[in-house]
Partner chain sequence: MEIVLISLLNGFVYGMLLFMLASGLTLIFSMMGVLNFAHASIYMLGAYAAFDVTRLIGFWAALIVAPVLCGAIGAAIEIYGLRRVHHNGHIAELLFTFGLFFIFERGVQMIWGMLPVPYRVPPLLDFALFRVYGSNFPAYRGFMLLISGGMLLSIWLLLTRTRIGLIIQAALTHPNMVSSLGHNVPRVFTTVFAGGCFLAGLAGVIGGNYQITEPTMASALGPIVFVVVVFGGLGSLMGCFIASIIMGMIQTFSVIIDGSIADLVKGFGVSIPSDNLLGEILNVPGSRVGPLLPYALMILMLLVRPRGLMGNRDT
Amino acid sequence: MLKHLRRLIGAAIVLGSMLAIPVAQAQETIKIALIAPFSGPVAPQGDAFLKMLKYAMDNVNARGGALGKKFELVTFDDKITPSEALIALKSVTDRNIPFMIQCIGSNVAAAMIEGVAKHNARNPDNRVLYLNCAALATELTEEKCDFWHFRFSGNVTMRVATLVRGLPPEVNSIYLMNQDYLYGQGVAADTKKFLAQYRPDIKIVGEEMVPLQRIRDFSAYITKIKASGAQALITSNWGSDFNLLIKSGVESGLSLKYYTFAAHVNGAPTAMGDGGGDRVVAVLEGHDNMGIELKSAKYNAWIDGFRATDPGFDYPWINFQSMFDMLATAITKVGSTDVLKVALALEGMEVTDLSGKPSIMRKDDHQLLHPFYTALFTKPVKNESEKTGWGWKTVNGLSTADLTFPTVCKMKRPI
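Can you show the single chain from that sequence in the form predicted in complex with its partner chain?
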């Protein structure tokens, strides 16, 4: 009995000291937790996001950080499952980390909004601020909006609006293909809404909802699209659903334009290769050639700096930089990392993004309003994507004002 007990206590002490080490570290940096999938099927995205966020953070640190302290990312693996993300959130609050970034998976984001709201209500002395950098489902800042959640990325509605208004006038028949879940369904609904509003002349000749990451051969869909006679395909597919779709389409000689939401995300240009050239248009917040197009030395230097690290993919998310800029500004303004004060300072904040356009954190729903662009996968370009020889060139764009839509969010405020 005694021997067993002693062993148990010993094990508990070892485990305890293991967990205690990180807590005991000195507080010389401002810690930001990053909860992302680093294992499992979406791990490549987690990897890429960490790299991009780190670059944006290092830029702010090079300027001196905030309050004389540098920012530091602490990573947690959520395996793209909400329950694991919530466990990670517990370790974030245990370590008194005031800021938490989580970007991948709208399902995880919905759970995190709830989790953070409940945690902050139940533990007012140990609050945490949720910075969402890429979970896109519109409802996160509409029906599900919350005071402790700030989204630093344009939502589905803003993206779809950019795409629909960027459709060239000669297009008059389109085909929709989206993945059968929250995000894809949101894209489909918004596309129909905006088509009716802006382009009533366009006819939707067919629509598909594909099961998420389950189709291994898209040639049957391609046949169907071909038979419909559509001039353009609008798709929000990502990952293998996008890569295999483009591949099948190119192979069977489908001659239409692809209007996409994920063709610029890491891995996709590799998968498209020559087949996607001059055929794929993406909605994006920035791309590696935009600095050259705008003749902006600042933007160019930022892109070159990232490409110099040889990451193997593009960095379109210029809003990540805006996020860290805003966070540093807010912390400097209020003079502390008190979560409530920083949140109040972030509300309504306006910064100039890399392209020189305004980015506004709307107070009503905590949604960042910033410009969006459509770009064509073409050549020759200066900065090619993923060594394919092809790269992005801006076709069209909508300004911050164009993309400011009314919100239905009814936010509950702590004060």
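Just so we're on the same page, rigid core means the largest C-alpha set that superposes within 1.5 Å between forms. Positions refer to the first chain, counted from 1. The model shown is predicted, which means the values in this text are computed figures rather than measured ones. What changes on going to the form predicted alone:
- Once both forms are overlaid on the rigid core, the distance between the two CA positions of residue 122 between these two forms is under 2 angstroms.
- Once the rigid core is used as the reference frame, the Cα position of residue 211 differs between these two forms by 2 Å or more.
- In a rigid-core overlay of the protein, residue 312 has its C-alpha displaced by under 2 Å between these two forms.
Other form of same protein, the form predicted alone, not the form predicted in complex with its partner chain:
Only a single chain is listed, so you will not see partners or other molecules.
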């Protein structure tokens, strides 16, 4: 009797364990590390990117995620320094997190590409895939291209081509201001290249390379710009560097057009205010009024959903949604989170972005190819930016085909 009872108890334990396995698996998530600056002068950008990425991820999770599991972001602070980012990467790999997003700072991205490549070569059973959503220096998918790095955002060259080809014919003199690191240096070089190619009539009357996030008063630079007689300023400044630049320009009564790559980023519309109205043009992937312009119910619903969370800023980075869509599709296709299999599935993948246009992950260099637009900070608009009364209206744009440039990437493949 006792022996029979023991057998029943044993069978019950085994059955209970078998029943528990599917429950535990159903509760698992697919973890994605997010390495970003959550402290220091660029922390507002890190916090904003976290909200935007989570919103895009939640959209995919609402559709079922991948393999019946939801995605989960795990955050790490890099203080926008390469050394801190590499420390964060070590924490990611120690926790066996297969996917890592890092977006802010091309100097950080360059270190991450190298760090991920070295780790994966040494640890084939614990690889990590680097998903880059906004570190933009062209070199990262050219000379520095790597199999384990996928950039889900257009590079500097694509952005500058959009800006230069969109300059109105009446502009014939410009001043250049860029931050003195990999990204800003690339913007400066490509601006000169495309001006020579598309607008040789435009004269560069001055140029500055400023240290990244170190200047607190741009008034001396504004004085030089005024003295140059430039009709327009082209600047890649972002974060506090852009906000303080525009503040100095407005306060000094600088009268020119600003052609920018970051005027739409969180905090910038507030810094511009009325002083930026009808004077600032930005190159961007999308903006909160684009769905209205396109008469796209899908785009409008997506923007309305984000604004309902009351984040306090716009959502221009529609490529974030394309990134999560592609990742979920790749994981589902291969039936696994195996990093090598997912990477191979991402190569050549094409999705339709929120604007209804194609976005293509090019196999040769792992660079996302997609449209870009220029937009004017103006009024009236339905969706104003940061409660300023002003918002974005599309001026023109270039298609995915227009922005598909040859690559010099010589990628070393693991297979």
